[in-house]
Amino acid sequence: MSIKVCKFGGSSVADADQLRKVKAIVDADPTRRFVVPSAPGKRNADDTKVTDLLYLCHRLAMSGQPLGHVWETIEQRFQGLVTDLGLSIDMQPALDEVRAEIEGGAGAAYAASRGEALNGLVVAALLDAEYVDAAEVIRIARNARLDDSSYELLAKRCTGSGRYVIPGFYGAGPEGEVLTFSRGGSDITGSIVARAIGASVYENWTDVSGVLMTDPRIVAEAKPIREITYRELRELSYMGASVLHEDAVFPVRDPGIPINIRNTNDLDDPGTMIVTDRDPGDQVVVGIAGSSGFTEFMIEKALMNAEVGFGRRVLDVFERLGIPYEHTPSSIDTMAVVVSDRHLGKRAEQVVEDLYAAVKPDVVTCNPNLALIATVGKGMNHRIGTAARLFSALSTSQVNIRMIDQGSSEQNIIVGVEGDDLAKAIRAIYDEFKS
């Protein structure tokens, strides 16, 4: 028999109805057996996410402070969910507990990550399922990233015919100690367990109807993607699409288990399935995503072609300083660097005499306020015309091209426009290719 694993994120587990909702989900197939919840996100507008309270609640401690009314509103929270789902699960021995290790010293991984760790408890009260810590199963190395020892020790440690609830967002590092991933990291979590244990689909309930071909505050009426690649998505979630975390895609890909990103409050719906190909039949391109927020650095020097190690020495400079690159669309006497303004900060003129000092060019200049524009879609470069759709539609639309770069996985085309004109490009790129 399939078994799919269900990820629910904040909004998803925000409160007593929301709740209600996964467990109408899970219990509506029996297959739904491996549950993954985010901690509660916000109920409302002017609410705050638990995460944020206890990121709140650490730096209290770390300054000396009490806790006072930051962590009573932790505990409501929880304490609320449970009178309000009419559970028998008492919570208290285990906030208590948080709550000393908190004022106890403990890092801010340790933290952040009980939002998660509580509200598996609930859920799994809920569900009636067996609450596996997370610490227990996932291996975080330093850098973040997962240790492949986790798919082994998942595998062990569910090896039972009933339901599993497994926190997301967190693990153990080296020495035992709690570590967390990014922001968003439940995602990767769900793609973990679902690689662990095999499972058929691995399905992503969250607040909205799957992906959507462009960014909807910026098209209202943006059309849903029903089917995207891997490498399809990763390449949206670069320019800023964020439907998914980045990172969720590596462990289901090679397996192959396809990623159903749904709407728990709207189960009619089918939403996005991720898959590891499809066929793209007349739809040239699935989606546009694009965001502001970049510099582009243009050197410029005569006979830079035959000058061995030229490139190396430039993307060096970048690299003493710390600064990765974005991009470096580059020509016979011309390269160009193009880095996000959050690495740079208030370095250009650093970067400027280090270029300089490095390679002696004629000349270099310095261009802000640029907007990268990704335009993807598998198949793009055996249409005919692609590319002359996409320039015509942001001539007829007054946006004038600052960069041109299309990426050697062929499946997209990266453009750089003036950052004000962000909204107008992609509004015309999607007016061009919606149907």
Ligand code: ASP
Given for the second form:
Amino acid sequence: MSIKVCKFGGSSVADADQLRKVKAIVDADPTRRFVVPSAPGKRNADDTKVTDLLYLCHRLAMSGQPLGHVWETIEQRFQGLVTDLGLSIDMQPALDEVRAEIEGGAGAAYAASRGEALNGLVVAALLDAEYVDAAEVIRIARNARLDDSSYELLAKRCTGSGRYVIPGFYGAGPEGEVLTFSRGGSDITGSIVARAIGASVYENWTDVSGVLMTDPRIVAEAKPIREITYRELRELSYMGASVLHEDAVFPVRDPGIPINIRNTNDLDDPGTMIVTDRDPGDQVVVGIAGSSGFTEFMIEKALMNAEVGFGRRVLDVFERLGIPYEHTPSSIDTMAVVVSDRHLGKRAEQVVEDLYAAVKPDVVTCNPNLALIATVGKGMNHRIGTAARLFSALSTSQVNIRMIDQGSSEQNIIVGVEGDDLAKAIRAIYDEFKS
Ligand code: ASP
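One more: the block was the form predicted alone; return the form predicted in complex with aspartic acid (ASP).
The complete assembly is shown below, putting the previous chain first.
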């Protein structure tokens, strides 16, 4: 029989009303047997996530200050859930233990993970499910990456035919200590559970109806994407479209378990299916994502193409400064290196100086304020005219293209434009490819 894993994000478990929706969703389908909750998130724009409150408690404890009202807020949130939902569990012993551990000097990961751990107890009581402590079944290596032994541990632990609740975000490290994935990591837990138990689908319940074709802050009427491949999603997420933790794709991609992004607040919406492969039909572009904050270093040198090791020496400059590069478009006598300002910081002059020293170029120019836009879709593969449509949409909108990079995947065309043109360019590309 098929089994579904359902991960519920912070806003889906933020209060009792939301948790009632969770129960209705799980009750509606007997194959929804594995539930992975996040910690309670924000109930409104001014609220604070329980995870953030727990990190704050840890910092207070570290600096010898009382946890005071911060802890009280956490306690009230969990006690409030139990009361409002009419559950007959007593959360006090678990809350007291967490408080004592944090005050006694437990690490930041332990503190942060308790949002999921405590919420798991509430959700398990609500769903009449078996609670499995994630530290028992999820192993995390020191680099915050998954240890593959988790799959077997999970499969062996969850052999019953009932429901299971496995809190997201954390697991046990090599010494048995609690470790977490990076922020938003409950998505990864859901994905691991889906793979371990051979789920038919991994439902990721959140507060939006799936992935939109582009940023709704730029195109308010952006259409939802019904189906997208893992790879297309990865290319879009890289440029800033975020609906799922980027590491959540890997556990389910190889076994080909689809991820269905669904909206807890809109059950009629089918959401977005993330799949291994799909038939793009007539749809050339699946999504457009972009962000500003990039700088391009353009290196010109006559006969550069004949100089063995030129590219390596250029990239070596960036490596030595610890700056990762995003793209390296090149032509016969020029090579450009595009880096994110987040990594570059205030070192542009240093980079230029080092490039002069490393490759003796004719000239190096530093062009800041670059925005990159990725236009993604497997439908563009072998389709004549996609680039022409893209470029003419941009020129009609008076957007100057400063850089072009079409990856070898042929599923993504990246253009660099002036930072100020970002929104205009995305709008133009969306209008060209929306249908
Ligand atoms: N609660 C954690 C966070 O806020 C993990 C998650 O929600 O996925 O990052």
